[in-house]
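In the block that follows, a single chain appears as structure tokens, in the form predicted on its own.
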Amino acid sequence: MDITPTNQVLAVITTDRDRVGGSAPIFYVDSFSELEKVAVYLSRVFMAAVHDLGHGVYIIVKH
């Protein structure tokens, strides 16, 4: 049996350590260009979507 999680936040990527928290893995980056690059790489690894929440926070969600 194959179980695939859906509609879950798989990762958070941010430039601001004080802005996020929670149970998903959080990746801290130093710049907005690194933020976008890490978000794209993680979305490819997880085969999931990137969502820009603004203010230097992206999430990776499996739909």
Second form
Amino acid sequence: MDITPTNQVLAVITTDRDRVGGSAPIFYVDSFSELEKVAVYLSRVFMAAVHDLGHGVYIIVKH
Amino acid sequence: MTIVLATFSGLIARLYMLRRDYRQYPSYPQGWAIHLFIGFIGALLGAILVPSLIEVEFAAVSFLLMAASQFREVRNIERSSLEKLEHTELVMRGTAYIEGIARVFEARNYLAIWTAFIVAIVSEMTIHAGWMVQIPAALAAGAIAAGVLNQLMRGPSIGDIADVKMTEIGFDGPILVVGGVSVMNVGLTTARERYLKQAVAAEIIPRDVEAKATLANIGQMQAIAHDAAAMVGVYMDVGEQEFTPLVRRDPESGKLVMVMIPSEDNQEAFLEAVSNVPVLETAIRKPLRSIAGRMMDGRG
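Right, and the form predicted in complex with its partner chain of this protein, after the form predicted on its own?
Let us now look at the entire complex, which starts with that chain.
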């Protein structure tokens, strides 16, 4: 059986260290372009969707 | 003679119904072989029922009961094989749609039995008139029976219960908004650009209260997404979840919006595809048949 977690935050990508915390893997990046790039890479790895929470915080969620 | 005629008619009826379901199921040769053979057994049963009843052999009825449980098995087989294949679909069919398809496959075998049964009756009734009358009469009865039964079995499609038209696509920050309904959060700028450039969206506006209740079914919504995507073709690849065709409901008016990125931009074809999605038997609701429903509609 293949078990994949769905509707869970698989990763958080952010430009702002102060805004995030918690148990999901967090990726800190320096710029918006890097944010987008890392988000694409991670979404392809997880085969999941990228959501924008605003203020430079992206999350990867599998649906 | 009766048995041959009736079996043949039932088989032809099943073949005729197989030909029509190309969209619900790919008609590969193996599938054809399986369903034709089961249809043949059904037709044979319907055919021998009449002569055996005339001979006052009621044991035939118990064979019919046994056969009925076999045909119910057809539904299980169809359901489980479609469920297994669900993972291989880019856009899921959804369990409601699978159930609908499985039911249709079971029901069609019964239609083959009915057709054979009717042909056998007509054939037995005209047996003394000579084969010149018997064969044409029986075959005509079979054709009429198959046609009528098939017509009765045809459910409505989305175009019959709702108006389908194109609608605009926009973004409110990262939120994809289609026809005034927020659909999802699209994070990537590149994905947003792709949506603005290539996506097509349709509004499905229910014509009455009953259509509104029917369209509110999640299985029906998923079936619309699957079928429209299957007919038009999707742009997405495996794992690109942000490009999954989506159907969402506007709680305010009860209308549905569907957005997808087609492999080729053809709005006419897209609208045609959405209108032709069948209304699932399990999704149909008739709130107006209840007192509370009529009161809500101001007709109480």
